[in-house]
Structures are given as C-alpha cells and as structure tokens.
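A single chain comes next, written as structure tokens; it is the form predicted together with its partner chain.
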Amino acid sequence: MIERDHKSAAFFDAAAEDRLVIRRCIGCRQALPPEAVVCTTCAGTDLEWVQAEGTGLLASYTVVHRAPHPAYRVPYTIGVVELDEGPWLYARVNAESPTVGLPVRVAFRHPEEGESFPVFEEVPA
C-alpha cells in the first residue's frame, strides 16, 4: 500500500485522475522524473508540475523471477521507461515479450487502499 508524503501529494493527486505528471524546472525547462527535488541540468531547486504524454519507451527492463520479499509474487517485469519528455522512471511493465525499445504507453492502477498509481503497457502495433 502505498501512502503519500508532502513531495508525491501532488503525483498521487494526477494517478487519482489517470493522469501522468512529471517536474520541469521553471529556470531552463529541463523536463525531470517525478521525484526529482532538484535540476540536474542547472541546480535550480525552482520546479513545476506538467502533465506529461504518458508515451515512450523501454530503456531497459527485467522480469523478476526470484521474489525480493515473499509479498512479491513473481514473475513480474520492472521497466525503465523513457517518456518522450525524457525523463525516466521505474515502472511495472505488462508486455508479452518485452524489449529494450518497445514502445509503451501509460495506464492507472487504483488499489482499494492507498495511492493509485500508473503502470505501463505495450502499445498494439
């Protein structure tokens, strides 16, 4: 289950609504993952919400097989995924067979407790 904290509020917030968001730093429109707190472009510490295309592709992913923790059940398959935006991010991943490349777009999960969150799938070719 996952509980927010003052940094996600905002993240969790747009997941509720099916909508993907990321940071963009006000000083010179880097584009920066969701967690981001910082510019890794330019230092600046002044960033903004955007709503981001949910669109992009897998820089690199790994099926699970032996579960981390016994909560986990396994298989499962954790994706880099790069949004067009550029940012990356760590994702769940649902693809038959899924590919460095393979190009992915967003979808939400909506736990019956806790935040919802967005997931990634294999977009039909």
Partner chain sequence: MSIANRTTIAGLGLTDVGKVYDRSATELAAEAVRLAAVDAGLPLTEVDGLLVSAGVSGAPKLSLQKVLGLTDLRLLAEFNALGASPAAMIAHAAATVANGEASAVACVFADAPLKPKGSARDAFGKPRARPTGFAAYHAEIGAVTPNLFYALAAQRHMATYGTTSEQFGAIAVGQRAWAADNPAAQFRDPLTLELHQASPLVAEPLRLFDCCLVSNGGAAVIVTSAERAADLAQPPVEVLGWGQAHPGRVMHRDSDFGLRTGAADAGPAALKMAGVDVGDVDLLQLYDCYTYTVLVTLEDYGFVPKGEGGAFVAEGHLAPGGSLPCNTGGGQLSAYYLTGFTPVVEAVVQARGQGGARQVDKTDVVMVSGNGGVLEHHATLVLGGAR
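For the form predicted on its own instead of the form predicted together with its partner chain, what are the coordinates?
Here you get just the chain by itself.
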C-alpha cells in the first residue's frame, strides 16, 4: 500500500482530486518529478507544486509477476513515463501491449483503503 508523509501529502491530495502534480524550481522554472527536493538544473531548493498535463510517452516498463504485498494482484505493469513537461515518473501502466514510445495519459485509482494514485493508460489511436 502507498502511504503519505509530509513530503508527499500535496501529491496524494491532488491525486484524490484526479490531478497530477509535479515539482517545479522557483528559481529556474525547471519541471521536476514529484519526489524531487533539489533542482537538477540549478541546485535550488525552493520548489513548488504545479499541475502537469498528465500526458507523455512510455520510456521503459516491466511486468511484475510476483506481488510485493498481498494487496497487489499480479501480473501488472510498472513503467517509466516521460511526461510532456520533461520529468520521468514511475507508475502503473494499463496498456494491452506496452511498448517503448507508447503515448500515454494519466488516470487515477481511488482504492477503498489507502491513497489515490495515478496510473497511465494508452492513448487511443
């Protein structure tokens, strides 16, 4: 199960509202992944949360066949999504035939227990 802490609260609050947020450096405006605490461009530590478009390309993926926790049903796909804003995000991917370069868009899951979270789905052709 995914658990929030003080660093991730804004991310999970946004997911509960079907919004994907990422970090952005206030100094140089570089878009960063949600887990960022330092800007990779200017080393700034003043970061803000901003809404992402929620679209991108599948950069890499793997299929999980052994559940890390009994709550997870296998198999499922985990991928690295390169968001259109630039940062890479690790997330579940729902695609019939995942391939590198596949256009994806965000959707959200709202389990009965635990935090809401983003998943990426194939963009219909």
